[in-house]
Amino acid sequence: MIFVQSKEELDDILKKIRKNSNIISLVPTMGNLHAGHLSLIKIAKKNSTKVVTSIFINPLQFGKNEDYNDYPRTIESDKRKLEKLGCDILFYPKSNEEIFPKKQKIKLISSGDVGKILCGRKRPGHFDGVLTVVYKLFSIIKPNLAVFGAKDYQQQFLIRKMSINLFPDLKIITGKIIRDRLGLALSSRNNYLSYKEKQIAPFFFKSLQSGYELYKTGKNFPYIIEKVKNLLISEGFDVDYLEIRNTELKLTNFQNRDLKNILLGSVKLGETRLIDNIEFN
């Protein structure tokens, strides 16, 4: 695996790779890699000839008083995992200036109205920051395809929309949510959970599953939301939001069962924020 820390060096390597008509894939991450990240790299390997993984903790997507400084940084462990999996290139910028040069004013990519709902409601500007760094990585690496996880449905939806408009030849692949044996969606922030909280956290997904079971019995959406929310509160979760939307993240009539719908939620357990979703087929 080639370990690269500067944009210039990465440019030189990618130019040589492109001369051989390689299909280049990109898996953008913030590091502290777990099985969810590694599943995306496996997808990338199946769909390309050269896999680039980026590890960059993007300051633009962290709000005031969020965990930018405390976000887990585990580069040596991450390198070992990527080498074992057969990643071809790891781009680990030596400084923020490799992505956002000081001489250039950062032009934020707007996430629009969709960036202000759900997670964006409590984290203003978050998705603008996400889209801006992904835009930068796409512009630097110029991949043929990129892979993102489904756990943050809103994020991958917005990235897909941006790609259609600004990178029309780029293929976006979404990998399924990877869970632990109890059902908790894998996330780097799960490391913040205490031992006791880790025993409670899987109930988040179980509550969403209960909502799906209610959906199958014909219950309307407001009823489902109320029941799932009450389940979560009873277990000690602080519910940020629970909503049922269609695959375009538009509010949907609770009788509309012809299209695929998604129950999305964000909760806090102690000081740790968790997100998850479940599709209603």
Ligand code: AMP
Second form
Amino acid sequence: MIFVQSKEELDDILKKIRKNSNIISLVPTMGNLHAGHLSLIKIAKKNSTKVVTSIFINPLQFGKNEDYNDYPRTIESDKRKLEKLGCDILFYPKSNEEIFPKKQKIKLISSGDVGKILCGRKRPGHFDGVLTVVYKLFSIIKPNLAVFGAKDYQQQFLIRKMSINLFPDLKIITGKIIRDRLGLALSSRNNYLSYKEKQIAPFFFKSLQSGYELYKTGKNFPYIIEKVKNLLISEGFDVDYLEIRNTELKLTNFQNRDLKNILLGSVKLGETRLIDNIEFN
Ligand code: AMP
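Structure of the form predicted in complex with the ligand, given the form predicted alone:
Then the entire complex follows, led off by the chain already shown.
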């Protein structure tokens, strides 16, 4: 695996690779890689001939009181995992300046109204930060294909929307959510959970699953939301939001089952924020 820290060097390498008509894929991450990230790299490998993984903890997507400084930085073990999986190139910018040069004013990409709902309500500016860094990475790497996870449903939705306009030739694949054996969606932030919180955390997905069971029996959306919320509260979660939307993230009539619907939630366990979702098939 080639380990690159400067965008100029990366550009030189990619130019050579492109000459041999390779299909280049990109898997953007913030590192602290777990099986969720690795599943995306496996998808990238299947669908391309050269896989680039980026590890960059993007300061623009963290709020003032969020965990930018504490975010786990585990580059050596990440490198080993990528090497083992057969990733071709790891782009690990040597500083934030590599992506956001001090001399240039940062031109934020707006996530619009969809960036203000769900996770965006409590995290103003978060999705603008995400889109801005993804835009930068796409511009530097110019991949043919990029892979994102369904755990961050709103994020992959917004990236798809941005790409339709700005990177029309880029193919985007969304990989399914990878969970631990108890159903908890893998996340670097799970590391923050205390022993006790780790026992509670799997009930997040179990509660979403109960919502799906209610949906299958024909219950209406407000009823499902109420029931799932109460379940979560009784388990000790602080519910930030819980919403049923269609897969285009529009609020639907509570009886509307024409489009595929999705139950999305964000909860807090102590200081740790968890997100998850379940698609109603
Ligand atoms: P992050 O490092 O948290 O920015 O995540 C990088 C990519 O991995 C994003 O596209 C996430 O949606 C994806 N991802 C994170 N956790 C999971 C998971 N449990 N299953 C599948 N994809 C995931």
